[in-house]
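Shown next as structure tokens: one chain only, the form predicted alone.
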Amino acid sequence: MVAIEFTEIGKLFSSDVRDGTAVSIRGWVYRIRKLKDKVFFLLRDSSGVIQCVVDKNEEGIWEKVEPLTIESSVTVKGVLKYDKRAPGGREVHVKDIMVVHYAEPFPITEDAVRSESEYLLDVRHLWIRSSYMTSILKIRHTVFEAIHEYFRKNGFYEVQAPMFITAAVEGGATLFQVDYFGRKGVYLTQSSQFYLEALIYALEKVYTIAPSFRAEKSRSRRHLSEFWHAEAEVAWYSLKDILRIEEELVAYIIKKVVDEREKELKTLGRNVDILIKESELPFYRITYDEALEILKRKGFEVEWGDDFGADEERALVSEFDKPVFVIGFPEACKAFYHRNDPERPEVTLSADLLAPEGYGEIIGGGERIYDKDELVKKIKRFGLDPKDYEWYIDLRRYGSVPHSGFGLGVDRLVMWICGLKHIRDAIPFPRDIRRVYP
């Protein structure tokens, strides 16, 4: 027999591995069932799970296996056997085992899992070992990988921006102020946008993936205080140009996840066919005015100039089987840096991308103001002090060009792709208004 030294468990299910192959694996006990003359336990590693079988007649092994507990760590040597009754049709008949650590009684019970209680957030450092969370984390990994791939294949440079900032991007009401060596007026970043705008004058097409922080006192299922942001800015691009990039990026991410993580999607109960349909290009496009008419038809009392909340977005996307861009928000709905439409100054050249199935906004973006005087006037119109944005205004003094950009909420995208009920499950260790532990 040909031995495979500490192979990944997932590789044991390959058609290349024959029945009767000697194998060496290692991992953690996922489930265990003890009988009079046999012990069956599922062993997991990062690649998969396989059933291991210990016979009482195996000398020197039974004594080690009998005290095994959930999450005990072990190394196993044995023989791979095909058995239709085993999970996945294969199991390892154990010939030798070394227990690295006998785990204490595992605190997460089936009752806690069924109740979906806050307790699972309290023990998130242990719950991430579950097949549910492991599947999400693998999909999340692929989402991040796809974002990098798309941008780099399309000529974007990856850049980095500071996390400590002095000028609010999205408004002062949601800023986290920090004590910066005794200096006031320093905050955690809400967005890397301004710094990306500075970098387009050197690199033209730039992107970053970084955390952003919003002190929003929201308890909704789609808000986090700390979230991951994929942001891009491009010199010379119009609103039409940037919308094409946005939809191509989302479609690329979904295709990669479907191609590489179908097993994990099925573990989560996600309908892959629906995801494939939802990622077909082009995405739908409607104006803010058209969105308003849809909402009024559905019984919502929304006045022109009002922004849309979660309920309104959910109602809107129920009309569509793919993501939909809502284009041309009124000035009051968007931050000061959005360029107003020259042909209709009361609206901005902006757009939100809303995900279907009730998930709502995942991207916000549009054209940026590139004229210095126009930017200063709008800063003042929004009740802000131009002195606080001096370096940002500087960008319009020296070689300014039309440009556009967007910010993608990666956690919201993962939430939609995985079909999750709450955004807290889309990230390993969530932070919101109620939680900074563990």
Contents of the next structure:
There are 2 protein chains.
Amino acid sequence: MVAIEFTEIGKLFSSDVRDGTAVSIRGWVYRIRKLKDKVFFLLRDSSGVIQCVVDKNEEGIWEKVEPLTIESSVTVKGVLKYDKRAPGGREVHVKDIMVVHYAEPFPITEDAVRSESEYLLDVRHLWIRSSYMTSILKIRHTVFEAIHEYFRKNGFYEVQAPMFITAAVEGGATLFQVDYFGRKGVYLTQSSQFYLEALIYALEKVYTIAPSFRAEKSRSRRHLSEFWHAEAEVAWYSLKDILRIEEELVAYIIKKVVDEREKELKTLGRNVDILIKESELPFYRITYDEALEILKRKGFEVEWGDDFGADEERALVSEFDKPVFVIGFPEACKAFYHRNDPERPEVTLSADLLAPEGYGEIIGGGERIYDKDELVKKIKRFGLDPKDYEWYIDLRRYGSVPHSGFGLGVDRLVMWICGLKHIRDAIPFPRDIRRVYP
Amino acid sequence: MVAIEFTEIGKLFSSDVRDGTAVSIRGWVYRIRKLKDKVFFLLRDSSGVIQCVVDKNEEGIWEKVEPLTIESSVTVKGVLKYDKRAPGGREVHVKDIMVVHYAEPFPITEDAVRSESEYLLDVRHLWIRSSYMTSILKIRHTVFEAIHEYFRKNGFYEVQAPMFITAAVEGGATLFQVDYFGRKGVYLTQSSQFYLEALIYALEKVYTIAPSFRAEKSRSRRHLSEFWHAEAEVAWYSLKDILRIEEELVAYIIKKVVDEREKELKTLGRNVDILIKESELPFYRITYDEALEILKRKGFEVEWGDDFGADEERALVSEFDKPVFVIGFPEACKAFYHRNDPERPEVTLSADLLAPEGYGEIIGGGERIYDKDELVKKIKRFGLDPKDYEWYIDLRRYGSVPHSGFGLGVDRLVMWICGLKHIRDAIPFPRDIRRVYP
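Switching conditions: you have the form predicted alone, so give me the form predicted in complex with another copy of the chain.
Every chain and every other molecule in the complex is listed next, the one we just looked at coming first.
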């Protein structure tokens, strides 16, 4: 490799790069327009896109540029010129070019893009180069950074829970079984929650960002079989305390994305003002009972005790211009570990956070049962075997404390922030019932 | 829950907390000493430990304190007193106590701890509360933070690769098979590398921290079946470029741990001066051939072309007081994707980074093959089927560029930094051939 300093293309548009500056850049050919005596091509790198111009008179260059194809990789030496006709008002007059690799004809056609074809998933390893996918990936990067920042600034310890587990957190129906050295009964984790609960007795405030796995058989626009899960658990916290953390976290993430990724949000056509409004604190808080009233008013037939489906969630949030907490779900709607309200034992001290604009539940959380007998009884009431949860019950034997926690579906959050139609575009290589390739 | 402001125990030792200050604290009972007319107990929270004293004359308190057990959870109101006889020179005279939960007799005995019994793994969910494990967990937290910081400061994008894959990165023998909706041929990822390679065409410099899975059948002190893997891939980078990133990253991590976790390193008995010396840049660089010479001199029978085992690695690094890169492994030692040296095709442009003090390989990396025909030939030469690697080969069809990358075993690094005998203590809930519980 040559010891040249290359400039990031994005930096060529800064005000301190003057007309006439000699520059070296490298990247991939994004568009080409070939005229009789000139070739224009757009060159992209990870930071931006600039127009490059080659004149037929440029000896030794023309013959390299004539056969250029979309996505070919090149390094370019040239002179930066201000030109109002060029995109962004600047272009590079090419003085030398090295074609690192002439790309074969790129298989993604504009038709495929327009029709949002399934084919884009077959060639996902190439489609991620598009400005659409790259913008999402940059926003996703900032979302992950914001999550780490928020938790660390607030005194949380980052921890990691195992992926291989032996007992379901969220019900057995969506477990993936693994052949573990020939052994049966080993599954992939659905949530790190139980392990985070163990860790609060050492570290009090803990979080993790890790994959979780759910064998979702539905072909929904909102589910993946493998998703990134930001989970937190806090000793001594009540439901009220944990809701404050949840809304602060979400608002922090959106603020950071709006501050640092405005360009990418605009590329995606996302209305930034709506996002800013949607992240104003506090978020709305309604009870499950109030939610039911709203739904009935809107003509939904939901009985007390029913969980809400996607349609109900969408109808509900259409009433609100910010995320809304639905608090106090009936016992049967929620997994066994949720603490029942001592004042009203038929409901749990739980809450879902629903994103606006119909993106659905992004966080589920609440208080956990911390009394041993209460936990064992509820495990049995749910038709489960306390033996499968021995170590989890143990946590209530040795200095148990009230505690609360939550799980945030990071891909779902990215879907909302980016305004995507389908969750699969929120993650580089999505996995669902139909797809494990590429 | 009561609306009291509790002070972190660690903060009670700060110089601005004066003798006689009224304090409220909460946590778990760490040690108890019961005398006729006094009870001393150590109270721990996530930030520290302080001695609490209860006098028999304190009405309404004595009867609560008498039955106290190890690991019971309590909240305490009291007065902070300076006292040279107390650990750390301060103690709390208890004026009120609420026992949140009287713990059952704690099952971890001092015998179990002294003998480093297998039992400590059976009750891992409780053993993590020990000052030994908590110190490691805090250092691990700082290691993860340092990795994110280093990459982000250096212009890398954080990305996530899928856990479900269909083709081996590192050889088929260590793949875990998953029952994927009844479908065969789906495995857990061994490395995110191939996906990071796809992503450099969009983002150029990418990294990820994620679990990787290897069905390691050996019962080694250095292997887990599930480990945390920090991987990076960079467009346009040569072997030399990527080695610089690798050593800077490791030095950055150690510096941060030494700066922020000195207390925890000391709790573990780790010699901080040795760590500081070991993280001085640059690290050593020797060739595979030179490594072979050293090993022969030390009486090892290794042929040119052999890979090094744990014994060889230990013997090798005993010559060095800092980490050492071993550069240019023979083709057969390394996976197919490593680029062969054009000047000497029998060796690859690869390097392992070996940690000092016998902790073994912590990073493997190097240049990747970027020419399509070269890659297809090598896949065949390795007895593999190019059809299984179609999308990976595709990356060499559309604007391929030279690139390099590496994978860092984060748990192995934590093991070295903490000076642990066994890698299982570097991760909260270790998984190996024998263990998936708790």
